[in-house]
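Here you get one chain, nothing else, as C-alpha cells; it is the form predicted on its own.
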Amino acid sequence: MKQILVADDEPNLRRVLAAQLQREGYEVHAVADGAEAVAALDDHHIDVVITDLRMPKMDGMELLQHVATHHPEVPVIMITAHGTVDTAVEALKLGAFDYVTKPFDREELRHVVDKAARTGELRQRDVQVEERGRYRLIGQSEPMVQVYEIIERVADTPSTVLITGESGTGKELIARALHEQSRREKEPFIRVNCAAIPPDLLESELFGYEKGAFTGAVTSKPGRFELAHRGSLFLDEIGEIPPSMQVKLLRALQEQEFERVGGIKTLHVDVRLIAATNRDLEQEIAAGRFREDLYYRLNVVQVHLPPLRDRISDIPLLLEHFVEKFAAKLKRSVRGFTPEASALLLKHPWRGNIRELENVVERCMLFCDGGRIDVPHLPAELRKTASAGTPTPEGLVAPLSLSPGSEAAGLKEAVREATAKLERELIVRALDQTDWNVTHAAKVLKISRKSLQTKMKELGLREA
C-alpha cells in the first residue's frame, strides 16, 4: 500500500485529505507542519508528499528543499490558494512534482496523486547519484570517456540530445550533466517521465491547460514546456509517447510554440530538449509506432550509455561510491568488499545495470555486521550466476595476506589485478574469434580500434 504524507496546519483540511486518500486505497500520515513532516519522512517509507505552502516552523518551500536533498525519489505536491499560484509555479521550477489549488477538485487531486505515486516508483528504480546538489557521473572506462567527450562538446549548445541505453544505466544523470554544464544551469531543469503519465493526460502535462478545458480543470495551469522556459526539458522514456501526441511534440520542438489545452493563445518558449529512451526507436519507426520525422528531430546528437557488462572496469569505482553512500545512509561501518566477493561481482552479468548493482550493495550492507562484505553476504542468486560461469576466467583473484592497516590498499590492488586479467582474457578471446583481426575484434568488444591497440600494448599483446 502506498504511503502518503499530508502536511497542513488546517485540521479540517488534513482530515478531508486523509479521508479522501484513504478511500483511494492509500495509507495516510497527516501532520501539522514541516518539522513534523521531516520526522515522518525519517520514520516511514513515504511515497508521495502533499504539503501546504504556508505552515508554521517550516513552510512548504523549505520542506520541498529538504525532500529534494534527502529524499530525491519522493514526489512533492504543493497545495496553494489562488493568490499564491505564482509561488506554486516557482516551486515546480525548483523540483515540486505538481500543485493543486484550494478548493481542490476531488478528481483532479486523484489524478495528480496517482501520477505522482507512479512517478515515484520509476524514480526509485533510477540511479540517483548526487553530491552537494550536483549529479556525479562515475566511471573511467573507454565507453564512459567517450560519453564525457560528447557531453563536454555539446552541453553548452541549444542542440537536442537523445540519450539511449538499457534501463538502469543512468540516463537521467547524463541529462542533468548536460544541463549543469550549460549556460542554462541556473534556469529550471524540468523532468517528465512519459511512461508514468496516462496517454489522455500527456498533452495537458506537457502544454498545460486553461480553466474549464475539461472536467476538473478548475483553474488554468502551465505545462512542463512553460515551466522549462530558458532552461532544459528532459523527456524520459520518450518512446512511450503515443502517435497522436508525437505530431504535437514535433511542432513544439520545431517552432518552440504551442497552445494550452482549451486555449487559443500561442505561447512561445526557449527550451533545450533532452530526451531518453531504452527502446530501439528505429525498430519502433519500422513498426509504425514512432514518427520518423520526430526521431530525426530528436536525434541531433545521440549519447549512448553502455550497459554495465560493457564497462566492468568501472565496477570497483561504483562499489566504492555505493559503499560510502549506504554507510552514511544506513549508519553502517562497512568499509568495502573482500577480494573474493569483489571477484564474484566482476563475474556477474548485471542485466539490471547500475541500478541492480546499487540494490545489491544496499542489500549486502544490511546483512553485513563486520567491516567487509564477504561472499556469504552476497545474494544467493548472484553467487549462483557467478559460479555458473561467465566470460570471466576462473581464479581472477589470488588469496591476499593483508597486514593490519593495509586492507583498503589490498582490496583496491586485488580489484585492479582482477580487472586487468579479465580485460586480457576477453581481448584474447575476441582476437582468437576474429583470427586476430584488430578491426573486427574491436567491433566485437564494442570499443574503438585505437583503444584496442592501446590495451594490447598495455597487456603485452601484439598484432599477428
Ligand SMILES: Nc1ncnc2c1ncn2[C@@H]1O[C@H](COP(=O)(O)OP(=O)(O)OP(=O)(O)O)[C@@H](O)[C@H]1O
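Rigid core: the largest C-alpha set superposing within 1.5 Å between the two forms. Since we're looking at a predicted model, the values are computed, not measured. Numbering follows the first chain given and starts at 1. Compared with the form predicted in complex with this ligand:
Once the rigid core is overlaid between these two forms, residue 199 does not reach a Cα shift of 2 Å, moving by less than that. Relative to the superposed core, residue 106 undergoes a C-alpha shift of no less than 2 Å between these two forms. Comparing the forms between these two forms on their rigid core, the Cα displacement of residue 337 stays under 2 Å.
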Given for the second form:
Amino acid sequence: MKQILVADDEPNLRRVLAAQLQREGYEVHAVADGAEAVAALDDHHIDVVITDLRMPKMDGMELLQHVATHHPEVPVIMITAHGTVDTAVEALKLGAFDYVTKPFDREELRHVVDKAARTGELRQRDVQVEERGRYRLIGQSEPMVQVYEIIERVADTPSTVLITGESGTGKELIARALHEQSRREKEPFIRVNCAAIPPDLLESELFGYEKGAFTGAVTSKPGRFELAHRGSLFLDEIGEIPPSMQVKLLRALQEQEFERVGGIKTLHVDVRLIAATNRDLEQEIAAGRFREDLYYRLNVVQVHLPPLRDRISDIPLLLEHFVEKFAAKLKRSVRGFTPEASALLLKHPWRGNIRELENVVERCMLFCDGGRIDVPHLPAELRKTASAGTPTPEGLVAPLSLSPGSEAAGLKEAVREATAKLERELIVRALDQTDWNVTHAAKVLKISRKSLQTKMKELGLREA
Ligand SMILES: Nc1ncnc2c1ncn2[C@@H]1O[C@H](COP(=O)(O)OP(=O)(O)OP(=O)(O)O)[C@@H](O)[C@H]1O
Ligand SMILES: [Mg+2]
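Complement to the form predicted on its own: the form predicted in complex with this ligand:
Below is the whole assembly, all chains and molecules, this chain first.
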C-alpha cells in the first residue's frame, strides 16, 4: 500500500484529506507541522508528501527543501489557498511536484496524488537502477569488449592487476568492477591515492604505525593493508610513489608480510592488489624512476584502457548514458542531442576522455531546458570546431596511420576509411540495439530500409 504523508496544522483539513485518501486505498500519516513531517519521513517509507504552506515550526517551503535534498525521489504536493498562485509557482520552481488549491476538488486531488504516486515509483526505480549499476561499464567497442573479457577472466582470482590508461579513461571504475565481480565483493575495497599522500606519510598510511613510532603517534593505527584484509587494495597512481617506498612495497608484496611503522610484530594479510597509473611505467623504468622488479610484481595481468578517441563508436552510448544519468540527477527532461550537436561531439578529440565527456554532458544539461541538446548548448571549446568550419575528426583519424608517400592520396584514403569505419560502427550498433531487425535499425538510423540493406551489403554485413 502506498503511504502518503499529510502535513497541515488545521485539524479538520487533515481529517478530511486523510479520510479521502484512505478511501482511495492509501495509508495516511497525518502530522501538524514540518518538523513532525521530517520525523515521519525518517520513520516510514513515504511515497508522496502533501503539505500546507503555512505551518508553525517548519513551513511548507522548508519542508519541500528538506524533501528535495534528503528524499529527492519523493514527490511533494503543495496545498495553497485560493488566489495564491504566486506561491504555488514559487513552489514548483523549488521542485514541488504539483499543487492543489483549497477548498479541494475531490477529482483533482485524486488525479494529482495518483500521478505523484506513480512518478515517485518510477523515480525510486531509477534510483535503485543507478545504485545497482554504479560501476556499470558502458561501451561495446572492440577494445572495451577485450577489457570485459580480461575482467571476467581475472576478477575472481588473487592475481595482481595493473590498470593503465590516460587520465579519465575509467581506471578506477575498472578497479571497482574487479572487486565487485570477485568473491571478495562483500569485503572492503580500500583505495589509496598514492599521488595525494605526502611521501613521508605513505609508509604509515600503507602499513600503519605503533603508538610512539614518531611524534604525534599517540595511539597505534592500522594501515590500509590491514584495513583491506580479505578485500582488495587499490593503489591508484602507483607511478607516483617515491623509490624508497617502492622497495618497501615490493618486499611486502613478495613476502606477503610487513610490520607497522615502529612495530616489531610481523603482520600477514590476505589482500588482492590492484594498481593503476596513467604513466608509461616502462618509460619510468628507463628513466630510473620506477623499479623494474616492482613493475614485474605488479604487472601480472594488465588491463589497458584505450583513450576515447580510439573507440569513437562508444561515444554515442556514453552520451546516452550520461544524459540519462544527469536527467535523473538534475530532474530535466532532456532526451538527447540534435544531429548537429552529435556530429560535433563525435569529432571532438576528448583528450580528457570519459571524464571530459561526462563533464560536457552535465554542462550541456544545465543550459538546456528540455527537448534535445543543440549546438548552442555545447561548451565553447566544442562549438569552435563548428564555427571554424574545419572539422578535425582526430577521433576518426587517430587510429589510422597515414602512410608516407603521396600526401593527398593518403589523406583522402584516411578520410574514406575513417568515414566507412564510423558508418559501419554506427550501423552495427543500431543493428545490435534492434536485434538485427533491419526495419527497426533503419528507423533508428533515420534512413530507408532499402538504403540500410544496400549499405550492409557494401560493408560486408550481409551477403551480396
Ligand atoms: N566505461 C565507462 N562507462 C561509464 N562511465 C565511465 C566509464 N569509464 C569511465 N567512466 C566514468 O568516467 C569518469 C572517470 O573515470 P575514472 O575516475 O575511473 O578514470 P581514471 O582513469 O581513474 O582517471 P584519472 O587517471 O584521471 O584518475 C568517472 O566518472 C567514471 O564513472
Ligand atoms: Mg583515477
